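The form predicted on its own is given below as one chain in structure tokens.
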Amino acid sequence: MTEPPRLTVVGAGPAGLAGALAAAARGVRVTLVDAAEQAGGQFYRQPAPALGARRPQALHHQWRTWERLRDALARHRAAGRITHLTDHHVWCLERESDAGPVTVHALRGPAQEVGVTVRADAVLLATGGYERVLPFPGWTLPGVVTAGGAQAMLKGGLVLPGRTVVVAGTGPLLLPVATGLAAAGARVAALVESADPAALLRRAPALAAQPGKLAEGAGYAARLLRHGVRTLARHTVVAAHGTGRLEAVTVAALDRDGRLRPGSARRIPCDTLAVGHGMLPHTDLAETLGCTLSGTAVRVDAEQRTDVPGVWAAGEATGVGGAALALAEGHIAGRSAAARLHGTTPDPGRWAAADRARTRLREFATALDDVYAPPAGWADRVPDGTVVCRCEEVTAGQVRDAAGTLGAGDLRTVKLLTRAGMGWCQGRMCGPAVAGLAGCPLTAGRRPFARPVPLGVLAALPEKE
């Protein structure tokens, strides 16, 4: 008998699920490879097994959704359809032809000292997202973290990131965050978001299509007011305070510009700081075969196709728009890969209700962009003496100087002159701040491993590899 197409699923978030399901129903041999212990990703992340939580499901909104996932993989996994790799980082992806197979090198456990190898005839790159976090005097304290730090220390610990919480930055997420955090019981101080209401009425024919959005949103605010929650719009962070670790956040208001508006600081007393300024698209793994990326975002086409032959893309690397684009975008990768594999031509008709969503909510998405956009003229904010790269300890001003002094007019050129990026993150965290410091484009720098790997592993791969 005749072997099935074998294809890699690489992120088990909402993409990754859906695409894993969609090709797995349809006769393909799926092998799901994930860094999280189990399936969810940051949308649908569920507590450890081991702290026995009883209602997971207040921690989430769209739970039906996530129960029908779960449901379904687990059938296909009980069917020999899917084989799920949990807790497996993948750090490098080759094939030796584009006819050829993908070949997926893994790191499995913890200590992540082990290879793993898996090999498929195509790869289907979920690899989701990241937060961008722009740097402020303080910003290093202990307990400053991301936003989606602080909501994953929630749904997945079960924990608080502290008693009394500032929540800030810009973007949808912050929503979920402050009302998550105050029903578990903190006490949200403040809501401090740097965009501009005025900006959502400007974007309201497309915001207005996607209602149900509109009525989530609605939603989070009346839990805030029923929390006690204070919002300040158009207002940002200026400083975090404190001895050995945070104590107190000073806030600001903005003008119409992005500058801030004199005589508005106020200082906030607060133990813990949940801060961001939206997501940008993890694409190490798609840069390393060599798929072209459209901004900082993997281009692909009608299909998910990127132009790589036998690589889709779904969910936040192809952009960043939200859980119910990412299952639109994996279920019609998923056909589409599943049809191909078997050496069909696709028919789009076959996916026409998810195209049709996939479209409103890419509109969806982009409006979103634009109101949420981090606030004009941040970088002129940040002192010269604010470390901006945390591993190599880059301030700003050092990055200004490379720039404006030595003529770096690009992110590998102030690299090589500051070392902003050699860390441990390779520019993950500061490199979008980096860009804004040097006035440079924020571009992806192509690597050969996705994530570090230890000698051991590298020796241990066969010669030819």
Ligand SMILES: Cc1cc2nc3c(=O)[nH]c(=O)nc-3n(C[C@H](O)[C@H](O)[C@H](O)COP(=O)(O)OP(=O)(O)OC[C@H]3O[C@@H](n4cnc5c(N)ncnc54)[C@H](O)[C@@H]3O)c2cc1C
Second form
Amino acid sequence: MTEPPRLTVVGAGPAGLAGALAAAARGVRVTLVDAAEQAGGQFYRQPAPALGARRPQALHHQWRTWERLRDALARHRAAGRITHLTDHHVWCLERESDAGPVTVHALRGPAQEVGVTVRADAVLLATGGYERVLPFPGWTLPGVVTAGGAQAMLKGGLVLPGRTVVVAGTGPLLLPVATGLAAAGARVAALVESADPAALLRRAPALAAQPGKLAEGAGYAARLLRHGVRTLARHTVVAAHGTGRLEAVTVAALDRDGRLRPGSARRIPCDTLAVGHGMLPHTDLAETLGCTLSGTAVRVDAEQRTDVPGVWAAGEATGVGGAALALAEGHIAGRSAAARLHGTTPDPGRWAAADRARTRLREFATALDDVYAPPAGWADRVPDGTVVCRCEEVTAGQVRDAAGTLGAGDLRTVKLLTRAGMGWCQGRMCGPAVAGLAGCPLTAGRRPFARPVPLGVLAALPEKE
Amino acid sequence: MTKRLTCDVVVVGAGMVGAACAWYAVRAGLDVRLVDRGPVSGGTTGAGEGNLLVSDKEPGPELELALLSARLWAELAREHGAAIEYEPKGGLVVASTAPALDALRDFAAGQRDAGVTAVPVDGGRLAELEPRLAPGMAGGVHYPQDAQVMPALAAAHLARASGAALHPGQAVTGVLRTADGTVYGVRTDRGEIHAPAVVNAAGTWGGDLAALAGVRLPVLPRRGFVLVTEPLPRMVRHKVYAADYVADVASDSAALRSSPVVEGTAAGPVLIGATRERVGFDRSLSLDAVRALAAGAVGLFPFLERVRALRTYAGFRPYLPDHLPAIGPDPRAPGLFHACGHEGAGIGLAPGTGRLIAQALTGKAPELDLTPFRPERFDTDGGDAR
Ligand SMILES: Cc1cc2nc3c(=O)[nH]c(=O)nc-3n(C[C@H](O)[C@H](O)[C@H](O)COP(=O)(O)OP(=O)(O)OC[C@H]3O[C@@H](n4cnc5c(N)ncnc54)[C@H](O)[C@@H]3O)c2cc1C
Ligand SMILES: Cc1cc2nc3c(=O)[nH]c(=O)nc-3n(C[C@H](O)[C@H](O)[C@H](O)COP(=O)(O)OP(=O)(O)OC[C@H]3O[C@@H](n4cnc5c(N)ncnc54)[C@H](O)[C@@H]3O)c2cc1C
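Here we have the form predicted on its own; I need the corresponding form predicted together with this ligand.
What follows is the entire complex, opening with the chain shown before.
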């Protein structure tokens, strides 16, 4: 008997789980690596067992899908087909040659101090995405959190981020966040959406193919109504107020060109603002491996293969489109990887259902993207004094100066001349805002280290010839 | 319609060297346009470190240029010091063994004769200068003239304050020459710019620019990685490096030699750099390079073991086969001046280079002998590494 081929899956969200399960079921030895303590990713984020949640499913829809994934993972783990490394933070992937093994370098434990390496014949990148937040005066006040952060606190810690909440920004993710918070007992004072969701209906061709999505949308609407949540479409948060802590926000209506309607500003008292402007793919690990990106996402073919041999990618990392799309892509990636690792050519006919779902969901995602774009004039409304990079405390005015007479022309030179993006988050938080203010395209930054690495761990790497 | 502009000098390349050339040329009374195909500081200037070193240079033309530049940097800093994060912090070169220390002291003695301030420090007194240095070092030499700037800021502020017209995002696609070979300007992707003088400050791409003018200048890339840590309170006071650095600069070997300079920055992070490798323009991460940097730094400063590296980046130093830059007029193409090929010292050597170029442009006697920097020197002595 020869050893079974090995696949490392980075990310245990919907995409990574689906990929790991599909590959493990087809004779591949899988190592599933994730920074979290439990499988699930963003969507199926689980409360820590110690919290003893009685009905975690109340916070999740599609609970049955999750139960299937979770139980299958448990079976494969018991059978030794999947090894699940929790609390492993991957900082770099390395491939020495096109045919050689892929080495995953991770940091173990909550303190992320112990270096660990995992070798495999191939890797599936299912690293998900992160939230885009655009700045406005007062956005750094305590009490302002990201929409995803609020959701994570709710799902993972079973705590309410505040008592009176305004949910604001743009994108379909604001809906589950608002309903989730309301269901958990928060008073949601308003859902402030800068786009016009009615525009989605005008995208009839994409939507007609999405009966499920329409039903989901209707379900959210009904729940918002039940909890008495006021939806302010074509509105934006102009400023957050408070001394030391958030006390209120000012919102205003937008006209068709994305400008503020004069006289429409009003103040809404609240102690929490959950704000988000959509998601962006995590591409650091792929970029360092040399995978080509298209726009800000990892580029993949019909089998979810990147253009680097032995490297697959699925889910939010390849473009933002929701949990169901992540599942479909992960499944295809896992099957393709299994076939290729066994030296055979996969038959796409075997995953026709997942393929159809993928096509449909990607079309839908494109429609969503068009409708839920940040409002046109957002960058002009950020005053010079507003901090845009929190790590390095760089203001909008400094970014404008760098991109103006100092002659910076892209995100990298703006960073060099202002330090925006040089801090702990390495520009993940401020990148989109800085690009918008500087008037340059948002490019996926080059981040060879996906996580900060202790020098001692670097120094202890094995020496090569 | 292409627009046609005229001026006295076109400087090609808005890196540190081009910015310095523009600065001194304008001060010499010339009407200057500074052209770059990318943004300001987007080339190697934005991908290196800002050590202004005399300590690593052996007596000779490069050291003379470094000493001239050190004086000019101090002058520039009077006006721009805070904006460009100039810090005259001094360097400390250490040796871990007695033989290495002997070699270092000999080297320093030669430098002293050439005008460098180099103060021997006994092993037992190193801790007074650098309290967190690893114990047990044989000794070192303190170089008070070593200083530091933030290169991207220095180039951008000098370029803006120079008074030259900035043309970022404009690529030079040709050098215009009359039938008799005289240069009269450049062709760009946005029209021609006419001028009786063109300065090649295109750094690592200086060979390509020379080729556009029909002359050969064998500038090659030499890759270097730098590690950047999380921001820390000031823990490292000087530029500290191990003595094997000196040997490595002049080395002709293509293999990786690590000789990290460890330094704190005004903004907080500790910078560790840099490796020296000849691998062409390959930007992909070399874990071997960062391992060597980290190991070297932890060896010098053990507390760094638990400090985190936030990022690493690579740049490509422009080098010529004899490791000296090309500075001055090109007799093969009258009107063309070169200011490129400064390898790992282009930030430090920029003001001196700019001053010498301005003198050449205005027909003044150069402050230093330009013979060692002649751009045409590789045509005759067969020093081409290609
Ligand atoms: C607030 C919010 C609400 C949402 N609501 C909905 C909804 O109602 N319906 C819907 O369809 N979708 C929703 N989504 C989107 C959904 O969460 C994603 O589409 C889905 O989770 C994507 O799955 P994924 O597997 O690609 O990535 P993720 O679920 O994000 O999983 C990625 C995993 O990779 C791990 N990881 C990343 N980098 C590393 C690293 N360097 N080292 C180790 N591990 C790493 C992470 O820990 C994570 O577990 C929502 C998202 C958010 C943020
Ligand atoms: C890792 C590393 C560490 C370093 N550390 C130090 C240090 O500590 N101290 C020090 O002094 N030096 C250091 N250096 C070296 C230093 O960075 C370089 O010598 C210096 O930046 C060279 O500056 P430059 O202006 O000649 O080139 P660049 O900054 O590269 O500028 C050249 C410019 O020319 C432009 N250009 C090229 N072709 C064209 C064209 N056809 N049309 C228009 N524009 C064009 C480019 O876009 C570029 O912006 C280091 C280098 C590296 C890589």
